[in-house]
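Below sits a lone chain in structure tokens, taken as the form predicted alone.
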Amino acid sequence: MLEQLSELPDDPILGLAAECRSDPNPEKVDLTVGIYMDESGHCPIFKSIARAQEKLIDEELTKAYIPAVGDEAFNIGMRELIFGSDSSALNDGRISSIQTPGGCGALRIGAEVIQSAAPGAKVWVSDPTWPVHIPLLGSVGLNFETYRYYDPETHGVDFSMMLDDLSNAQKGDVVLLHGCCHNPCGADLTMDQWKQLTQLSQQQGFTPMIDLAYQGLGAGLEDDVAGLRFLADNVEEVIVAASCSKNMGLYRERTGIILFQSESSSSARAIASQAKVAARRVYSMPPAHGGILAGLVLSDSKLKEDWIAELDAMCIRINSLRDQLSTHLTAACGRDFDFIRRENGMFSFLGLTSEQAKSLRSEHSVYMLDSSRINVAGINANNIDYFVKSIARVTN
């Protein structure tokens, strides 16, 4: 049976990664997966996480599993950390959450729950969006349209045209919104941009669903989900797919959850038993120790207080990497550039054509995707000087 399988490609973003790891040259430039990279090219461990983590060894008593919605302290803290402790729907217990492997296992049970409530439901995706978003929901049998997002012209958002799409959105119909720092483009959604999307949800009826994975590395923690608050202050019914990932470091801890705002405390409870159902017959069990591990942060006043500092200074260095890159590759180019500074979070489209991108990585080690999309926190003092020259060389 096996053997009449034929083998994939690689994922193209994990392929370009791995390309990258086998070259030999020196100044290779790695922005091909989306992870935080410091001045020295590596991904941290947060101070704040280390300490949880001696206190949990020195605590911790059993490896027996962790209850099915996950850790109680993650689980509050993420609430509150992305709802807000003054949420009405909060404080009424209109949201329910659990615990997930990580922003994707988030994104699955959110599927999961909406086939659930509404077989093959239409999801409204972004053009473009983070190319995994499809295979996550589109695998239990949701179906799709795209609604117009990314003008490359003017390197932000169409909203006019994201507006026109999404008013073909109906009852019964899932949103997906990028919650902040868009990825693959980086351009967000304005604060008034958000209020009239939470109009047309009024009046169209469909339900957003809010992919929230860099909460803290586009303006700040609060600055990052004004408009989400906005939002479900204002919707009933509103679901939100959240990862550790990057604004904690516990990438490889898998650290997820999957919220639901609903309309009563009653069907809070019912989304909740579905969801933990859907986990069951997917993954049983969530993991433990990334869950515990952000629940002690979020739930310690210091190691709180700690982490929020650790994260306020890389989303500093993000935007400073912003600045660099917008007025040297506008000085070095001749070509305006400043849209990278507008721009929110790790990522963003440099404009380059994929012969531009090919060449970069063939003649001069800088590996982007052909899309020419890069992750900026790839970016440090020691090849900044190096990634500048080569766009030129490309470019000119």
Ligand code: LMR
Given for the second form:
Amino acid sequence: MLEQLSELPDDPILGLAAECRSDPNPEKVDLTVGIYMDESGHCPIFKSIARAQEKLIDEELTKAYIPAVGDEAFNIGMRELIFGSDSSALNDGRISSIQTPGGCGALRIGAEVIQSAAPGAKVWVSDPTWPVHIPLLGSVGLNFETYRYYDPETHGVDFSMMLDDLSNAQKGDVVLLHGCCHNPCGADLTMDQWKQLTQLSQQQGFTPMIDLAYQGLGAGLEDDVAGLRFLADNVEEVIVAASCSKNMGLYRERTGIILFQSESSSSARAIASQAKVAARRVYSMPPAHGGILAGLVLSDSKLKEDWIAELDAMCIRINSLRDQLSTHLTAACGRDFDFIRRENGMFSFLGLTSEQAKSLRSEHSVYMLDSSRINVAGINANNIDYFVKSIARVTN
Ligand code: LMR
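Starting from the form predicted alone shown above, please give the structure in the form predicted together with the ligand.
Once more the chain from above appears, this time first in line as the rest of the complex follows.
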């Protein structure tokens, strides 16, 4: 039976990362997967997470299953981190959540719950969006429509086109938004645009679903969710799929959460029960380790303070790399790269053709996606000159 299956191409992101790993060139530059790298090109373990891990090793008594809803301290801490302690929905018990295997697991459980409520519902995704969104949500049976988002001419959000397209979204549709640090383009909505989008959601009745994978890596933990919080404070039903891969460095521990804000506490309970049943049929219960570590950090004031300081330092480093790249690329290539400075988070589209991205790989061992998306955090003092020269060579 299985013999008839053909070999599929590698994942466009993970496949390139593997190609880069096997490249023997000592000058190679890996800007493929969205992983935070420090100045030495290493993805660090947060010290606060390492301390939580020591505590866990000392105190852990069992490896028995954890409940489908996940770690309690993690759920409580994440609800507050995302919605804010003064959220009236949070204080009224109108937010329910379950821990999931990473942000992907969160998106998948969100999709399962949407599919139970409205089979085949239409999900509006930005053009472009993270390439896994459509296969991940679509495998559950949801349908898609795209809304215009990124304008390659201005390297920014074309908000009037976005509003124009989303004015066709109806009650029963879901609009998938990137909470901050848009993946792949790095161009985010301004606060004023979040307000206009909130108004449109109220008017049209669609349900916003927010993918929040980079909280804290754009402009800081609070600023990165200011738009999301405004929306949530003014729209009854909101879904958030969040990941702790990047902002706690828990990539391989698969630590995520799906949160549902609904109109009443009884409906929040009903949705949570649906999410638990969906989890049971897909993977049963989440991995414990990452959720417990994140829960320990979020529930201990000293660990939390230290974690925030570490995260802020990463955010500052990314933004300084953005400044350096804008300045050096503009000087070396004779074209304007100032947009890199204006964007947020790990990603930027450099605006190169796919041929140029391929030449960078084959001739210079500089790895970025064919769309010319780079992971800004992969740049450091050792590779920036080589990177800038390579870009200048393929573009001039
Ligand atoms: C990325 O876009 O590079 C990250 O979100 C990692 C992934 O799983 O694709």
